[in-house]
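The form predicted alone is given below as one chain in structure tokens.
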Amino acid sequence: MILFKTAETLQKELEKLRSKNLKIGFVPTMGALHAGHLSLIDECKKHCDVVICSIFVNPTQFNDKNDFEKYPVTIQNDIYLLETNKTDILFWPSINEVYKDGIEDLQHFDLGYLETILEGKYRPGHFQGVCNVMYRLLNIVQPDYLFLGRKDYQQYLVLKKMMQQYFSNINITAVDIKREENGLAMSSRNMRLSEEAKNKAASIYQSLQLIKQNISEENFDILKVKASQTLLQNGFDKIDYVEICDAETLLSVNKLNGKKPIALIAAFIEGVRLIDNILLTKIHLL
């Protein structure tokens, strides 16, 4: 694996690879890697000749400064995992390298209602920060394929919308959620939980399963209340939302009516905010 810290040196290497007509795949991360990230690397290998992973904790997408400061940094272990999983290139830039003009007065992206609902509602400015960093990273890497985890489902839709305008030539793929044995979605934030809380946090997946198993029989509002009760009874401190939405638009729905629904949850346990989702019918994500 080759490690690059500057856009200039990375781009010189990429020019050589493109001259050989090699397909380049990109997996952007914020580090603190786990098996979920590695599943993105594996999926990238299936479609591409060259696998590039970036590690960059993006300050502009944290609406809570404390959350940014507490984000786990495990770079030595990250490098080890990437090397053992045969990643070709690691891009590990500084904040100044990505935001050459600073992090004030950033570009505004037209995301429509997507940045005002669910995560957008509870994390104002978050998706503008996500789009700003991805706009910069995609301009630097210019990959053929981009691979994202489906756990951040709304982020996937937001980036898909942004890319339709600025990077329509890049293929974007959402990869299935990787879970612990108890069903808890793998996340870098899990590192901040005690073992007891990790076990209790599995109830977020149980709540999603409850919705999925009863979606065709029970009233959606009642299902959301039952899912919320399951979370609170199992140690979650606060719930931002339990929602059932159309998977293509993320607008709330109250009946199936031929829709392709997805259930989404955001809740706190031990002060750590976790998100998860589950597709309630089979759909193919483009």
The other form holds:
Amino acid sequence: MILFKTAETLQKELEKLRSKNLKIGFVPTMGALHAGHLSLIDECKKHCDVVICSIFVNPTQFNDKNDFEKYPVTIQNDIYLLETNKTDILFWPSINEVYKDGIEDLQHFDLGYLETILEGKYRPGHFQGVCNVMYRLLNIVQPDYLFLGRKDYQQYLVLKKMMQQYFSNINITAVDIKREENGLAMSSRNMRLSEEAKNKAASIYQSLQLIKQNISEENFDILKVKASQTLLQNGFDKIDYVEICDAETLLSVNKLNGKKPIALIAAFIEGVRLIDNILLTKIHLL
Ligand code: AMP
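Now show the form predicted in complex with ligand AMP, given that the preceding structure was the form predicted alone.
Every chain and every other molecule in the complex is listed next, the one we just looked at coming first.
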């Protein structure tokens, strides 16, 4: 694996690869890598000749400064995992390298209602930060394929919208959520949890399963209350939302009505905010 810290050196290498007509795949991450990230790398390898991973903890997408400062950094282990998984290139830039003009005057992206609901409602400005960093990274890397996790489902829809406008030539692939044996979705944030909380946090998956198993019979509002109770009874301290939405628009739905629904949850345990989701039909979406 070759490690690049500057856009200039990375781009020189990419020019060489492009001149050989190699297909370039990109997996952007914030590091603290786990098997979920590696499943994106594996998917990328299936479709592309060259796999580029970036590690960059993006300051502009953290609406909570404390969350940014506590974000786990495990770069030695990340490099080891990427090497072992045969990643070709790691791009590991500094904040100044990505935000050459600083992080104050950011570009505004038109995301419509998508940035004011669910994650957008509870993390104001978050998706503008996500789009700002991805706009910069995609301009630097200019991949043929981009690989994103369904774990951050709303982020995936937001980026699809941004990319339709600015990067319509890049193919986006969404990769399924990788889970621990107990169902807990893998996340870098899980590293901040005690072993006890990691066990209890699996109730987020149980709540999603409860919704999925009862979706055709139960009233949606009652299902959301039951899912919330499951979370609170199992050690979650605070719930931002438990929602059932249309998977294409993310607008709230209260009956099946031929729609393709998705259940989404954001909740806190031991002060750590976790998100998860589950598609409620067997149809493979988007
Ligand atoms: P992050 O480092 O958290 O910004 O995540 C980088 C990418 O990995 C994003 O596209 C995430 O959706 C994806 N990702 C994170 N966790 C998982 C997981 N458990 N399963 C699949 N993809 C994931």
